[in-house]
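Here's a solo chain for you in structure tokens, the form predicted on its own.
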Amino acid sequence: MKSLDDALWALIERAPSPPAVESVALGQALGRVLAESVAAPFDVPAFDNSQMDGYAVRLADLQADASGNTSPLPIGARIAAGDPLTTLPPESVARIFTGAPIPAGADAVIMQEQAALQPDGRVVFSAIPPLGENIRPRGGDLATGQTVLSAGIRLSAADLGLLASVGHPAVRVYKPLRVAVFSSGNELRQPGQALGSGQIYDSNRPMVMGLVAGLGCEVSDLGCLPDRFEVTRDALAAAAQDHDIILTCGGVSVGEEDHIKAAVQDQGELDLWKVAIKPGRPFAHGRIGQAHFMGMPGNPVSAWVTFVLLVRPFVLKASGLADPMPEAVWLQAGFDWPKPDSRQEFLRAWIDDEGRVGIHAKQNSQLLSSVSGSRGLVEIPAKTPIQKGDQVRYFGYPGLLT
């Protein structure tokens, strides 16, 4: 059996290359695949600007009684946000708001809350700041030519407000993968359906499906396959025409029943592999004509697994994510494990109110309500019992959705 690093560089190694670029406005760029580094074209922010109300001085013009306060002084200008640059008086001090430009002379900025106004207009500090105080400088945030962001990653909605800030109105991006996702089964019914003897609801169709969208993908439902090899083979050759990647749960194994394995070697070719994790040991990846399938386990929690920890990890790839790869931290296990798997085993978990890692009591690959409750996945490295205390590596669903 591959471990499942084997298995997740294996995938990385066979991803394409990202697809095609467009350029999409801002508002339709999140979630999407930044294809060609950004760097700022001015400096940010552009001039210096008062991080605060209050008021612009000159530090050489304030001088402190033996109370503390300065020596009062008249106000020579007021200036708000979006006023043009000015030049503070001499001896004087000028009335300033938040995100205006600092005058020039100015080299400091006293908050209002410290500053007294007296009755014949001028105005009194009761301490002298230091030099630079309450001002923004100019490129503080970002210099001329600096990076702003790199390629390959995906746009959070604070990136697009950068991009905006450096006066992006569009950017350039990938184009979504296209996925086809299936199911398989002669004993699945769709949600609605009837339930006769012996038969189940569909479950991980719209799952997988929910999955591939949260990646930023093209989604394209194309039902339950039958048990027949015929149907099967003559709709996965359909689905590669018009998608880069074929998903499917079940059928990969090696009964009678499972063609999926059959119709793929028959129209491409396939590699079959046994991946030494708990739940999801069966696992396919393989080719039919230029669109990339993968094979997982028919059981739900199994299919979850085997999305979460290969599935993705290649989808991102392939969607131009230049670090594809589940990240996660160390935590204290809150639970004990004393009879470990020969494989890797990952348990559905949560982290709990002590900030360490807790465990659903239902761990069984057929019951999708352990993924429902849970927040992430512990890994249960194999033939390691677990004591509470020790040190587990946890992954976090969000870590692991998008």
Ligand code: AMP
Given for the second form:
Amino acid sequence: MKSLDDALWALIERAPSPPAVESVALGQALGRVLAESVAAPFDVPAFDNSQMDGYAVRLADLQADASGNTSPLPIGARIAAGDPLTTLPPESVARIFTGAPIPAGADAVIMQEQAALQPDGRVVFSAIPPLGENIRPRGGDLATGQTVLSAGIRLSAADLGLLASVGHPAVRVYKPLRVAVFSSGNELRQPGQALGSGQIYDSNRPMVMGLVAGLGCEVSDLGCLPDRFEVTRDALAAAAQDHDIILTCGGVSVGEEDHIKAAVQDQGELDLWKVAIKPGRPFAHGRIGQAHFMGMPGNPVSAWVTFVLLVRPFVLKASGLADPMPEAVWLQAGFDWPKPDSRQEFLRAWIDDEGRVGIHAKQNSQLLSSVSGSRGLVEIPAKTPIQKGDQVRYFGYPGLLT
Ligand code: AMP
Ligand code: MG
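Alternative state: the form predicted together with adenosine monophosphate, after the form predicted on its own:
First the chain shown before, then all remaining chains and molecules of the complex.
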């Protein structure tokens, strides 16, 4: 038996170096993995500008009377967003709008709510602002040369906005991994087909394909393998020709009908691990030619759990992500688990209204309703009974599925 941590580190060590790099337009870059760090080529914003609709003033020109009002000043300029940089004429103020460049000589902006326009066209202010008030300074967001985004992150919508703000029309990203997905088993039928006696529907393949697509890979649906050695061997060998990673579910236990194991051994190399987690257990990593192979258990919940805890980090590392490890938070248990397993266990769970971890009533490894009805996994350490109020590690799906 291998601990989950050992299995994870062994996998991460085996992950291939990141894929080739390509340049893609910002509009196509959402969710892609950044291949090179990006630095700001200029200060952002590039010029001091107004944070308000109001009046740009030179503080030295403002004198308050006993009532707190300033003596009236004429409007010497009108500056809107997009206008070029100007100079504030002496002894005057400038009407200014949000985003407009602060004229040279001005050192504060007074919001229009604190200004009164007189019939003679001059302006009186009800307060004198501090130096720099309502001015967004040049470089206040980013300074020239500062790292805007680091290589190895997955680009979010906010990141795309940031890249646009420094003028990048395109960005260097890693090519997506090509991942082949197989299910296996003579008992499996496809949705739409009639079920015969003893048969079940192939639920793992659409699930695993969805998980792989969520990681930003190009997924190939290579169908369901029958429990026959030759067919399995030939299908895996063909998939290895044009994929970076081959994923299968089922067929990696020790039974006579588990032909995937033998087929990978025949075509390349295979390590079969018994990972000490529940659900989970049989897990295989191997190579066929240039392609990496990972074999997940057939039980749907086991496949889900091993995907998010083992396959996902491997795929992310191979995709070029700098931080592929699953993220957990410590939370209070809102449940009792008095009879722990001798293996580390992962229950289908969620966070309840009080911020504590709740668990799904059905925890059997065959039952996909527990996965669909959960929002994360909670860890029960091996041989450790849990009582309400204990601290437990919770792995939320939002972090685990992308
Ligand atoms: P195996 O590892 O192939 O012995 O499969 C273990 C269990 O998972 C068996 O009960 C299989 O019927 C079930 N199973 C395997 N593959 C799938 C699949 N793609 N969809 C649903 N159940 C599956
Ligand atoms: Mg099988």
